[in-house]
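Shown here is one chain on its own, the form predicted on its own, set out as structure tokens.
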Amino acid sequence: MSYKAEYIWIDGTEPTHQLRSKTKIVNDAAEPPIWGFDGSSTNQATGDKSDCVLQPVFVCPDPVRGGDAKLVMCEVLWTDMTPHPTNTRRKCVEMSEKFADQEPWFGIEQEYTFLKDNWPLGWPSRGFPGPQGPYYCGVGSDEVYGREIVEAHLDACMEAGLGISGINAEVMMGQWEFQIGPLSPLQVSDQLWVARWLLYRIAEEFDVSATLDPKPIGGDWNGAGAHTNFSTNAMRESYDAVIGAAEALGTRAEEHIKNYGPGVERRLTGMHETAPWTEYTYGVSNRGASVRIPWQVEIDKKGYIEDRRPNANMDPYVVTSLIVETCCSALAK
């Protein structure tokens, strides 16, 4: 029998890159074949050769739509099947490939902000709620806001087989987190896209959007990130390893920076558990350094880190591509 399968491919939209899809019905038990789009209408081709190709590379189950429909992420190539310039995964092929040996997971924290008629969901039109401190992990209807679509989201991503870890709400009044990981480079980023994609297709029941902008409000509000956890295998037996680890990011902190989602300066200022974008540091327990070592991680003498710096409309393919290459190539040493 049919089913549909739903085709998921990143744009070339600037500075942000977007997420778009379309129905395909396939045929029977067939695996979801290669496709192609009009690329002049995503910004990815000129109207004169604008056909694009969509090569599947992670299926799961349709959760939206149940039954046998299939959610299918692509890269997206050119005619000649060699990558598009806005195909970042090669890059996270390579590199993954490339260090496979050191066995790298990645643990991504989302955080995104609820957005009703282009104001945060549960603020005063036009208006501001109370100062923060009582919204992250908070409960009740005068903290709170959006969690029906938090929940309908966490079942959603358990359902389509995807590496959720966990949800909360977090500092600014309307913004909420989810986890997917530990996985390795691949799985975390081809699942965080699908995730994304997930959470903007149900935000769309409830007549509410999501964004990913990293500083969706000015002033003293918390700006919106994804901390990404990491470790390899010397560093889940080591502290020295995970000390290695901390200092070799140290070492490229402007390239990692320039390459961590646009406006990372908006919301690195060194106020609102953050670094200054200008510098870099590494502490234990710190929430205002640049990567911060767990305080369990320095009892255990061994585990992971987690750089704060990712904004939350971070491409994950560049991310973890650049925290393996950086880390993986000191600690080989």
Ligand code: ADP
Contents of the next structure:
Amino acid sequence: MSYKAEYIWIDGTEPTHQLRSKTKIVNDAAEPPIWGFDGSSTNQATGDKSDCVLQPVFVCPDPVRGGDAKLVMCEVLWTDMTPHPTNTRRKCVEMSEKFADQEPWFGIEQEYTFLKDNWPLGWPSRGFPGPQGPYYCGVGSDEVYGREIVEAHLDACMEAGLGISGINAEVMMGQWEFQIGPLSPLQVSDQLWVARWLLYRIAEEFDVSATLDPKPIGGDWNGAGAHTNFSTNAMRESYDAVIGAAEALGTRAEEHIKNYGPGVERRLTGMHETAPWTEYTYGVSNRGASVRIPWQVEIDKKGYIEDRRPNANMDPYVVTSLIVETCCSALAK
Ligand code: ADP
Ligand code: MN
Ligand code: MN
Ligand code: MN
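Cool, the form predicted on its own is there; where's the form predicted in complex with the ligand?
Now the complete complex, all chains and molecules, led by this one.
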């Protein structure tokens, strides 16, 4: 029996790369093969040399189609099989191999906002709801909107076998979060991209869109981040290593901020549970710091740190490779 394989890849849209996908019918029990696409339609090639290559890197069951259908996350290559400039996964492979002995793990908190007619779901048309306060982890139809989509997405992630670890309603009405991990840098990143694709795809069924815009509404409304929780085997054993990682991030703060998602300065204002993007700070339980050490980690004297700076629209391949590079090279000393 042939099956439907949905090939998913990251395009060249600026400033924020977007997901694309198309379907291939694959024969019998074969693995999804290498495939191609028109790079001139995705900002990845010119019309005269338009062919780009899709190299499958992560395959899982497709919970939308069910049966034998599969989702196929891909890397983009040139036709000579070298990585395309938009292919940020290659550096993640390199960093993962270089620091494999430190066994880095990541848990990523993906925040996002549902939009209906280009305005947050549940908000009065072109108007504003009551101020923030009751919406975070709220219950009741006056406080949370889109729960049926969120539940369908959670089920889909579980059926796909992704390492999803939770969901919650967020501080701004119409905003939600799901978490993927803890997993290795490549696993968490491949799976986060697939989970994002599933979110967009499932919201389609409800005629709603989801956006990773880091600050969908200006003013006194929370932005959307992707808090990135990180540990190594040493950090999972010793508090010195936890502090060492937090200190290491301070030595390359500017380089990190630049790579934490377009528009990061719009979100990291110093208000709404953020630290200003121009300063680097870390602290126990501090949600106004760049990096938080969870209270339980201080009690246990081991565990992980939370980098609160990455935007919702960050590329997890980029963010996890940078954190591994910075923290693992410092901890190796
Ligand atoms: P918050 O309190 O900031 O909202 P969440 O519960 O949303 O935190 O997310 C915490 C994330 O950290 C989860 O994805 C969890 O799996 C992950 N995590 C837990 N332990 C570790 C660890 N040792 N290393 C990396 N990530 C971890
Ligand atoms: Mn969270
Ligand atoms: Mn959150
Ligand atoms: Mn968090």
